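Shown here is one chain on its own, the form predicted on its own, set out as structure tokens.
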Amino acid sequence: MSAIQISISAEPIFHLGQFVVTNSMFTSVLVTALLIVFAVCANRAVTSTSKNSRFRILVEFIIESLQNLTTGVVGTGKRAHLFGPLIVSFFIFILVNNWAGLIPGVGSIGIWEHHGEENIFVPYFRAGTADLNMTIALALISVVLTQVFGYSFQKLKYFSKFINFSNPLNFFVGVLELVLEVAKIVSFAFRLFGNIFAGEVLLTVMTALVPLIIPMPFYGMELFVGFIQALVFSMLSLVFFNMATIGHGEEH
């Protein structure tokens, strides 16, 4: 049996000029293309006259469930219409990327490359969320949008929680708020990356040791973990969006 090779960072698989394309980027592009096709088909199904289509029922169930989660946090109105599409996009994109790592061939189809005296296996496919660069990018989008929504609803008043020279205590609280915003990026990125990458490592090890029946329960567990992580990221983003739009002392 060949030695198990696990790389924390995504591996390059080809170049576009000077641009390096990694296996996680390549998989994410494929997932994005798949979601675009799904969105086009879903739009046609929803706008068609056939109300008994199973695909249409599935699409409506997914959208209505996510909309209900959104309205359950922010209520109906402007916030729900503004946040809803973003939360749905976060959830579906992260979920499909999480589950992409469980597809047979992902992580096991690739090439052997010679590096010095070593032969290193480089898979063609790797789940996008098993790459720290991807999770940091998603975290940055969430945190930056939080600031954008906060300013959109409260204008310059929003930034008073970060910069307040009225007294030393409020200034110190403002510094803590700034640190908290940075901590959100770290928390978002490493929580998602850690859970998905750890799951892939677990499945790789279990499959290498016992190829057949034993790994199956772990696949079921990773399906659940992938769903929960997508839900946690989306719901935390929604809560932070909502909190940013509510002024200090304002009741929800």
Given for the second form:
Amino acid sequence: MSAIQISISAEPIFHLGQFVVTNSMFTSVLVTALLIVFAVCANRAVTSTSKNSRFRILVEFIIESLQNLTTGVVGTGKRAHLFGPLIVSFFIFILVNNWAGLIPGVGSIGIWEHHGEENIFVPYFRAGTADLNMTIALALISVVLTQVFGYSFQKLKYFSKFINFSNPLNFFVGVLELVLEVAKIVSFAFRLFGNIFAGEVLLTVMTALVPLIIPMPFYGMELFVGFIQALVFSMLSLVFFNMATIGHGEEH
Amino acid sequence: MDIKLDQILFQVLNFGVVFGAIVFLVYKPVIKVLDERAKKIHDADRAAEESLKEKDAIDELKKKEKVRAEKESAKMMEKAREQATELKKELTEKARAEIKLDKEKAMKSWELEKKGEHAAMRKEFVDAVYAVTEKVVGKAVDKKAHAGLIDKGLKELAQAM
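How about the form predicted in complex with its partner chain, since we already have the form predicted on its own?
Let's see the whole complex now, leading with the same chain.
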């Protein structure tokens, strides 16, 4: 049995000048290209006046389901129109990146590199969300947008939850709120990364131990985990966006 | 774990591209289609509701009209029946009168004819009696002189017949 090699960080596969391109970046670019092709096809299917195709029905089903999910949380109004596109994009982008790691060849097609006396296998492809840099990027987008939405709905009143000198207790709560915002980034990033990376490790180990049949249920489970994680990230973002736009005492 | 700012920025950009593509090529057109469909369904629902209301109103009107028509037809039937009875009565009476008139006319004509026949027969009989008597007696019979006798004979003959 060959030695199992698992790297917690994405491996560089080539350089563009000083810019290092890792296998997860390469895969995520391919996923982006795939999603652009999907978007173009979906646009043609939706805007065509011919009869409904199965693809068009699928696209409408995905968008409508996610929009309904959004309106279920924030109601039908300005918020739904503002958050809907982001939630749909988060969900589809994360879902496809999660599932990209399950495509045969991802993680197994690569090159052996010599590092001193050691031979290290560097795969060409790695799921985008199995790289902490991507999950941090997504978490940053979510948390920054939460602040933007909070400000655009509540103006300066929004920041009063962070900076409040009315009494020492409120000041301390404000500091905690600030810490919470940073913790959100960490929580978002590590939850997604941890789940997807753990899934990949699990599949690698299972495949290395028993290559046939046994890994199949784990593949099914990873499909489910990929879906759930995309949903969790999207829903949490939606809830944070909504909470930021509602002032104190407006929740009820 | 290598956390690199350039890679994070790259992924932010990457997501931005996907966001743009999905929003402008998928989300907005699909939402537009869904909104249009929802509006169409709403309009169709409203039109169906209005049609139902209209149908109910028409049904109600139909029911009222039916009742009215039934009443009117019953009245007309009654009136027609009365008229028919009256007409029947009138026609029967008229027919009876006509028949009576015809009968009377026929009777008169028959009486006249009968009288004529009687007169003719009488004349022929008288002539025959004259002829026989002249032959028996052997001379001419004076009609005026023997008129009483002849009439008496005729009456007796008529009674015997």
